[in-house]
Structure formats: C-alpha cells, structure tokens
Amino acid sequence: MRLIIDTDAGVDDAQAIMLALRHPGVTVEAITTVTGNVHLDKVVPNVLTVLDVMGATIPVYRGAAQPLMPNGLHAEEVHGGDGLGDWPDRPAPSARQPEREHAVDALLRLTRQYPGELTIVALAPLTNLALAARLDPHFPLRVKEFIFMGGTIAGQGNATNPTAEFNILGDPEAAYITLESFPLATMLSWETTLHHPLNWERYDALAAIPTPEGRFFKGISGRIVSLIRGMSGRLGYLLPDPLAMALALDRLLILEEERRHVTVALVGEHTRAQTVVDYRFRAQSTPNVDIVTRVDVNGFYQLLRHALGG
C-alpha cells in the first residue's frame, strides 16, 4: 500500500500516523497538513515530532491554514494548547523542516506520478482535498482509495452544532466539495467510533508498553484519558483517527458497511455540517460512500500493540 495521510495532528492523529508507520507492507509517501484540532503552525511541528519518535523520514507538506469559510474552530480544550496533550515530557522540537511545496500541489503531483496507486487517509477537515479537486477535477479519479474519519450517520455529533462531527464542521464547504468530487469514499463516522472504544484494560495495557513509542502514546493521551474517564457512561478510550487508519491498513477489520449517498448540509442553525445520509435511496443520487458500521476491535487492538512495539 502507498499512503498519503492528511492530518490536523492532534493526539489521535499522531497515534494514527504511528499505526501507519509500523504496518508491514505500507509506504507512507507523504503527510499533508491542515488547520483543524490546532492551527497549522502547531500541526506541522507535531507531525515532525511523531516522525522523530518513530525514526521515520517522510516528506511533510504545509497545507491550508484556514477553512474555505474561516470559522476559528479548534479543539485545544481536548488536545491541549500544543495539540499533543500538553505533555510535560514532550520530546524537544524536531530539527527537521517541512517541504517547500504546498500540500495541495503535492497531492496533485503525487497522484499524477502514481495514478491509481495511492490511498489517501484523511483525519482532518477536508480543505486540502477540496482545493485539489477544484484545481484539477481529475484528481479524485487518480486516487486508488479514499478513507476519511468524519461525519455523523445518526445526527449524534461531537461539536458545537449538535448534529455535526468536528472534522466536517471544521470546513463544511470542503467536505461537501470532496464528497461530491470523489466517486467513492469510505467513511468512519463519529457514532461508529463511539460504538467501538478500547476498554480501559486494553488501554492500560497499551500505555504500559515500555518502548519509546509506548511512552509517547501514553504521554500524549493523558489529557484526553482524564477527560473521558471523567464522563459517566464512557466504557473505554476513543480512538477515531487510529480506527480510521486501521480500516485503511486492513480492510478485513470492517465487519459491516453499507453503501449510501452522503452529502453535507451547509445551512441550518443546528444542522450546518451534518452529513446527510440517503438511507432510503430517495435522492436519486449515485451512492458515493461506504459507511462503516461495525469493526473488529480485537484486530484493531492487535495492530496498536504492534505499532507500539508490544
């Protein structure tokens, strides 16, 4: 598998990147960055830090610093001011620098260079992908597979709009453009993430792995773990971006999925950025998304253990 990762490098993004870098048979060709969980100026150093921890040399590209319609949305209350959980023992800043080429130009160049060979996993607002699709309408057709973490399938969101998921609310117009442009995508929704947590026993086992990767995983997770464990009814640790990455790396982890037409609501006081699923095939639109609804959590856990050297 040849992979491009598009990320806003918060805590779970970092863990998803770690998963990809340790998976056998996978070559990460590029990591493109975008404002989302934190601003782009923090996202890029976060990605470089992850690469240092993993001992990997991957080209990193700066992408869109703001959504198509600027909104000031961030998630520092979850991911910390630095985007990696404000871990006191965070490694020193990387000496490496991102590439000079813009992320959107890199997406277009790489897909022209390797048509039909690249899988894109998007873990962030879809600004870079929408810009690439607008600059070159053939861009989506050159992508082998497109997987994204984002959206809701039952209106149970995790953002300021009650029916919206954070990545889609981060740039609704970009999400709309991207879903209209790609002939087929695979979607891991927020609700599917909620239904497939790691139980706390498994999280604790991962956090106890005595490797540099294991210590990094535990260190950057601390803030979010405290938040989730403080919520009543939460039965485990939520890993939305690593789960999406795992589905890209091993399709056998997908136990159930259904193909539907999905678009994005762009207006509505309470529903802007909701992903609208045509469950009854009423819209007379061609289904464009494989919606993952059930996942092999045991297999996912084993992938995480391997990535952390456990």
Given for the second form:
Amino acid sequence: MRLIIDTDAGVDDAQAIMLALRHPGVTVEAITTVTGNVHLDKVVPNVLTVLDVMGATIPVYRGAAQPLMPNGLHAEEVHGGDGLGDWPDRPAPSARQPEREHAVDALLRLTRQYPGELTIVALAPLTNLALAARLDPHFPLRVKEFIFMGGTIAGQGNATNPTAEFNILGDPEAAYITLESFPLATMLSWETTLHHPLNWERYDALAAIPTPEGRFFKGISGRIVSLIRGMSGRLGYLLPDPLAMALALDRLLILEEERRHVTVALVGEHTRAQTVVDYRFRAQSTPNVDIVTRVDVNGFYQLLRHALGG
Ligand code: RIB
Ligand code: CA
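If the structure you just shared is the form predicted alone, then what does the corresponding form predicted in complex with ligand RIB look like?
After this comes the whole thing, all chains and molecules, with the earlier chain placed first.
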C-alpha cells in the first residue's frame, strides 16, 4: 500500500502518522500539510518532529496556509499552542526541512507518476485536496482510494457550529469541492469517533510502553487526556485521525458502512459546514461516500500497540 497523508498535525494526526509508519507493507510516499489545528508554520515542524521520533525521512510538503474562505479557525485549546500538546519535553526541532515543491503540486505529480496506486488519507481541512481537484479535474480519478476524517452523519458535531465537525468547518468550500470531485470517499465522522473511544485502561497501557514511540505518544497526549479524563461520562480517549488511518491500513476493521450521497452545507447561521447525508436516496445524486458506522476497536488497539513497539 502506498500512502499520501494530508495533515494539520495536531496531536491525533501525529498518532495517525505513527500508525502508518509502523504498519507492515505500507510505504508513505509523502506527507502534505495544511493549516487547521494550528497554522501551517507549526504543522510542518510538528510533522518533521514525528518523523524524527519514528526515524523516517519521508518528504514533507507545505500546503495551503489559509482555507479557501479565510476563517482563522484553529484548535489550540485542544492541541496546545504548538499543536503537539505543548509537551515540555518535546524533542528538539528537526534538522530537516520541507520540500520546496508545493503540496498541491506534489499531489498532482505523484498521482501522475503512480496512477491508480496511491491511497490518500486526509486528516485535516480539505483545502489541498480541493485545490488539486480544481487545478486538475482528473486528479481524483488517478487516486486509488480516498479516506478522510471529517464530518457528521447525524448532526452531532464538535465545532462552533453544533452540526459541524472541525475539519469541515475549517474549510467548508474545500470539503464541498472535494466530495463533489472524488467519485468515492470513505468517511470517518465525528459521531463514529465518539462511538469508538479507546478505554482508559488501554490508553494507560499504551502510555506505559517503554519505547521512544510510547514516550512520545504519552507526552503529546498529556494535555488532551488531562482535559477529557475528568469529564463525566467520557468513556475513553478519542482518536479521530488514528481511527481514520487504521481504516485505511486495514479495511477489515470496518464492521459496518453504508454508501450514501454526502454534500456540505455552505450557508446557514447554525448549519454552515454540516455534512448533509441523503439517507433516503431522495436527491438525484449518485452516492459518493462510504459512511463508516461500526469499527473493530480491538483491532484498532492492536495496531496502536504495534506502532508504539508494545
Ligand atoms: O474533529 C477532529 C479533527 O479535527 C481531527 O482531524 C483533529 O486533528 C482536528 O484536525
Ligand atoms: Ca487532524
């Protein structure tokens, strides 16, 4: 399997990248970056640091520093000011630099170089994907598989608009364009993330793995875990991006999915960036998204353990 990862790292993005780098039979051809959880200028060094921890020298490409329609949306209250949990013992900045080529140009070039061979896993606002699709309408057709973490399937969001999920609200126009351009996408929504937490016993076991990867996983998770562990009813650690990545790495982890037409609401005081699912096939639109509704959490946990050297 040959992957391109699009990311706004981001604590859970970092964990997803770690999963991919340790998965047997997977080659990560490129990591493209975009503003989201934090600004692009922080995302790039975060990705380079994750690669240093994992001993990987994968090309990293700078992408869009702003969404198609500027909104200044970030999530530093969750991911910390640096985007990796503001971990005091964070490794020193990487000596490596990103490539000179823009991420969108890299997406177009690599899919021309390897038509039908690349799986794209998008873990962030979809600005880079939308720009690529507008620059070259044939780009989506050269992609073998497209999986993204984002959206809601029952109106239960996690963003300032209550029915929106962060990655879609981060660039609603880009999400609209991307879903309209790709013939098929696999979607891991916020609700499905909520329904598949990593219980605290399992989190504690991962955080105790005495390897550099385990220590990094624990270090960058500290802020988020302290935020949510005390919340009443929070049954465990939510890992949206690693869950989406796991589904890309091993499709057998998908226990239930359904194919529907999905688009994005662009206007609406309360509903801008809601992903609108046509459950009853009413629109005259061809179903374009496999909505994942049930995941093998045990299998997911085993992938995480393996990635951390446990
Ligand atoms: O809503 C969760 C998503 O938004 C994750 O990708 C997280 O990293 C943030 O980008
Ligand atoms: Ca992300």
